[in-house]
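Heads up, the chain below is alone and in the form predicted alone; it's given as structure tokens.
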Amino acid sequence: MERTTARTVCGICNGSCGMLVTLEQGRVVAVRGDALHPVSRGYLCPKGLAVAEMVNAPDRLRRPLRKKPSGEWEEISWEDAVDFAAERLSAVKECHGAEAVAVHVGQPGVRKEFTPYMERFCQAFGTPNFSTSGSHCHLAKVMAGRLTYGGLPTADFANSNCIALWGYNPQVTNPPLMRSMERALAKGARLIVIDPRTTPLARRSDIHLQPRPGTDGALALGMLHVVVGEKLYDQGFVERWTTGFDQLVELVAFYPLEKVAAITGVDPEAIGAAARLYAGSTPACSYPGISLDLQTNGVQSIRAIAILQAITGNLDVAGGARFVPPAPLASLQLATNLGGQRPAIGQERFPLFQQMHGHAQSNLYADAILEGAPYPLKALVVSGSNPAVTWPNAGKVKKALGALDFLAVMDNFPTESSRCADLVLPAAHFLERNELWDASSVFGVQRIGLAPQLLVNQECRSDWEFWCALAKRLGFARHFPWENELEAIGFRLQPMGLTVDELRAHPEGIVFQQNGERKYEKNGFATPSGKVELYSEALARHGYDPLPAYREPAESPLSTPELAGRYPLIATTAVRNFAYFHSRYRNIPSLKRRAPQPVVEMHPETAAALGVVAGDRVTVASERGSIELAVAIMAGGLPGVVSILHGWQEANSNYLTDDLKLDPISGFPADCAVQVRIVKLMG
């Protein structure tokens, strides 16, 4: 049998890893890394290597399914599925208004080509309620960066002399970036790890700080106290390129190391040593992970870290944090929303989130469905997301999904959310569609390429195809004039002067721009003042603290002592495992063997106090709900702090998390600081 091998780029995450796919009679038979790919250089993680299993999995969704009144499923054609969705959405719009319909896309849509078409659909339909996984992932960090210096820079690990990782573990979350970091460490770069868990990377660090979960903001202010008090900052940069330095000096004066140590539990001498190492190792870079987003003081904590990056003179320089603009693709935004003037859900409570991103805050959808606040939400269409597992307060979310007049879910596999749906749509795998990739946001390399369609699947359709078909069925054809994905991609490439054929001819991608250093010296920063805003007038205008002041977590032994008396342990519930990607791929055999069951990790002292050993079954409970898990012992962690791997349907950590106590600026949940209790299961 004839075999062919094609070059493409993995679409599972945003790593843009080069992939060689071997095909035989239209089936994937082998996958390996592409050594010629300029970004990943031959690396593929276990998920990428399992692509053949994913594409050929026996439990893949392969036909549109409609739920009958009896609750049984019936297979229907794609044409009937589009008609059914159009009829139900039109009925909701007629009875309740366009804003009663929401559209949500999950992580598989992050920086993917179909997502802006979904947003365009919402604008044509008239609903302001388009949301993404950015409601609880990454966008809080984007907000902090934009408020401070006008954008979110990319850490240049490979050229850094000192790397500070705040709640970020690239060994698990982005191994190609870890390889860049390894090159810096091999040349003598110093490593600071801030993480309550003692990860393998933390064991390799020069300094490992273990703050109580949710107190990173206080730790950053303590480091700023040292940098400012000992004049370790870049005085020329501060004088010329910042505003609000005097106010910052006043703020950090309230955070001497002894006070910060009392808040965080970190030794004051270690805090001082980390501050001096970072400030004295230019160029240096800091990178806050998603665990910083998932705190009730998340935006301000990340702002404090961003300020530390800025005043030490490590902005837009090699080895520091580089501003790397993405590919300038043609916009798909309509001139105006074609519906009414109702605000997006979350717009009134979190106005800066909506202003900066143009999205609704999906963490408030359950209240809109169940309580009609701020107005009723009656229909939801979900692409590549599993809200019943990944949204906070999962018990409430599942109740809300069941109360909708219409729920449609589009995915590769059945999920907990699809079981609640009225319509389930089988999505094409990334090998079954055409996709652009851009290495700028993750790797700081301004290179764009095309991941071409390698497989033909007559049963599944791409998200792009579905949304274009639905738009045309509802009468919005003039806003969706493209005949196919490649034509639409060609439209997107026009501002760059590139064509689809040119990208096809260069599977390694095309460099579209050479990024310079210290671009602010010519153009200033993309802030109202043109400078780094240590004191944010935008925050002040909206009633927030203009400085990155520390606020105790909404649930903690200090802020809620009565609650902590009943739930004495602190849980971080957003821990990731190398085998999986959030809630995805636990059905893939080779990955399931790597991590066969959900566990709760705890310090040996915590286990001894609970009377449990590794492998024991326990119940973990919060005010919202409870789950059962196996115990894993983690030496070197923090006593009284437990870590739960997220994304498991059968032990969903989001039954523990809260959808009410949210970061006041971003609306993000506090998944990384939840008060829980643990009880051993007998028998």
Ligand SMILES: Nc1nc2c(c(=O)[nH]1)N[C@H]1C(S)=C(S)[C@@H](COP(=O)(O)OP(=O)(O)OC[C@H]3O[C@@H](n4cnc5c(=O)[nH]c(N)nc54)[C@H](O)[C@@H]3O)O[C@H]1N2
Contents of the next structure:
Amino acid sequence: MERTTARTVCGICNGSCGMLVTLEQGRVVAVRGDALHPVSRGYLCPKGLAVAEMVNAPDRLRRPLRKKPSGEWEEISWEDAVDFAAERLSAVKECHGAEAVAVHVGQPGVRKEFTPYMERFCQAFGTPNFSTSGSHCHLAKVMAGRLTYGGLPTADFANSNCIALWGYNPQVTNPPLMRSMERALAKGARLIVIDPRTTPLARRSDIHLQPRPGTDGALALGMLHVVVGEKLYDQGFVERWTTGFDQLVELVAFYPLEKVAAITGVDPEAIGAAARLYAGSTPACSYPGISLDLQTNGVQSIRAIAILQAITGNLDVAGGARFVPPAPLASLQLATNLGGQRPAIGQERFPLFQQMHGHAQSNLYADAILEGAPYPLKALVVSGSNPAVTWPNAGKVKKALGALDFLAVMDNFPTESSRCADLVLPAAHFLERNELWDASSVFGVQRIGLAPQLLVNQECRSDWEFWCALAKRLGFARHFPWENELEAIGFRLQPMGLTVDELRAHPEGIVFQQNGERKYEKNGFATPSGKVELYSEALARHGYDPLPAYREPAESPLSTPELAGRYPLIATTAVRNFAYFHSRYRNIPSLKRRAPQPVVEMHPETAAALGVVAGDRVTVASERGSIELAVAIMAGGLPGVVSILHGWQEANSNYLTDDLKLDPISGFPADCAVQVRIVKLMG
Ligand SMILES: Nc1nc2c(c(=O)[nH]1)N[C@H]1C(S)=C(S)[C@@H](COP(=O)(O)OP(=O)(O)OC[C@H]3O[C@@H](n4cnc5c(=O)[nH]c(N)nc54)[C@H](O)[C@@H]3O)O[C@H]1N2
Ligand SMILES: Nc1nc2c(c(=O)[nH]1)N[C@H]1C(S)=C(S)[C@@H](COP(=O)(O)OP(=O)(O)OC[C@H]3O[C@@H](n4cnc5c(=O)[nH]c(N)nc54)[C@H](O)[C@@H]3O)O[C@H]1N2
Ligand code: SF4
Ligand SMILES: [Mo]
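In place of the form predicted alone, output the structure of the form predicted together with the named molecule.
Let us now look at the entire complex, which starts with that chain.
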């Protein structure tokens, strides 16, 4: 039997690891790491190694499915599926206006070729309600970076002398990046880990700070207190390149270490030591993980960390945080939103979020559907997301999905969300489509490549194909003139002077630019003042605190003592498992074996107080809902703090989280700090 092997990159996470795919009679039979890939150098994580299992999985969706009035599913052709979606969306538009239709793309669409086409579809259709997983991922960081210094820099771990990981655990969440960090650690770089849990990485750190979840903003202000008070900052940089230093000095004066220790629970001496180590080791870089985004004070907390990065003189230098522009692809934005009448959902409540990203805030969709506030949302089309599991307050989200006039879900597999849908569309896997990848923002290397289609799947369509077909069916062909993915990719590459064939000839990608250092000396920072804005006029104008002030989590023993009396434990649900990706892969046997059941991790003292031991079944309840899972003991955690991996359909931690108490700037949920109660289940 003839076997061929092709080179591509893994499309599961932004690691883009080089992958060798062995094919036999048009089927993938094996995958392994590509030793010639410049970043991953032969590495694939267990998820990448399971790609053959995923593509060939028996439960993959293979035909478009329409729900009959009886609730049964009927298989229909792709042509009928596109017609059905077009008819239902047109009917909603006619009755309720274009903005009653929302389109959402989840994590699988992050930095993928199909996402900007979905946004273009919304602009042609006339709805401002295009949203992404950026409603609860990453964009809080982007906002903080843009408000503070005009963009989100990339941490240059590999060349750093001191690395501060704030609620960031790349060993699990970005192994290729972790491998580049290892190079710095091997050369003696110091490591500071700020994480309530004692992760393997925390065990290796020079300093491990364990704040109460959601209090990172106060911790960062405590570190700034030391850096400012002891004049450990880069005075030349601060004078020339920052605005509002005097106001910052006034703010941090309110955060002496004893006070910060009382808020965060971290030993004051350890905070001082971390501040001195960070400020005293140049170059130094810090990176805030998702747990910083997922706080009700997220944007301001990340701003405080960004300011620490800036005033210690670690901006846009090797080993610090570098501004790395992505590939300048042709834009797909249409000049105007063709026909929309109302503002995007979230625009009034989170104006800066909408202004900066141009997206609706999907955390507000459930209320728009169920309460008609700010106006009714009647139809939702989802590509690559599982809202019933991954959005906050999942109980309410499920109710909302069920109340829509029309829900379409495009996915590789049946999900909790697709079960609520009127139309289910089988999506092509990444090996079954063509797409670009760009290593710039994750690895700081301005390298672009093509992940070519290696498998032909006659039954599934790529998200790109579906969105273009729907656009054409609705009369927007002039905005979607491309015949196929490769032609569209060719169009996108034009401003770069690159072609599909050139990329095809270089599976490891092509470096499109060499990044310089201290580019701000020539161009200034991309903020209104051209400087690092410690004090932000933009925040002030919108009624927010212009300084990175600290606010308690919306739910906490200090902010809501009465609630904390009834729900005395703090749960963080911002943790990841190596085997899974959010709600994905519990159906993949080799991955399920690695983490077979959902657990709630707790400190031995917490377990003793609850009268439970490892393996006992418990109910975890918040004001929103409750789930049942097994106890796991984690020595080295914080007493009174428990952590729950999200993404399990059968024990969905988003039944606990809230869709109402959101970060006032980004609209992000507080997945990191939820007050819960745990009760042992008998029998
Ligand atoms: N409680 C809590 N909630 C969270 C988080 C948390 O830490 N705690 N994290 C948040 C974060 S950071 C994120 S990014 C979100 C992620 O949440 P989602 O955006 O919902 O992401 P996933 O669960 O990874 O994937 C959704 C679906 O996409 C499908 N899929 C995979 N590839 C493709 C494709 O190419 N095309 C299509 N059409 N479908 C595909 C998968 O099968 C899966 O069912 O969850 C957020 N929710
Ligand atoms: N295997 C795997 N990899 C992934 C993903 C996945 O689902 N699975 N998801 C991808 C996506 S979309 C994202 S956004 C990234 C996220 O990547 P990371 O940001 O690394 O995400 P986590 O591992 O959830 O969080 C890191 C650490 O934050 C800690 N933490 C929890 N709450 C707090 C808090 O309040 N303060 C502080 N300081 N720390 C806290 C947790 O204990 C955890 O160890 O990972 C990506 N990579
Ligand atoms: S780390 Fe794993 S999932 Fe991410 S690109 Fe590499 S192999 Fe794929
Ligand atoms: Mo994410």
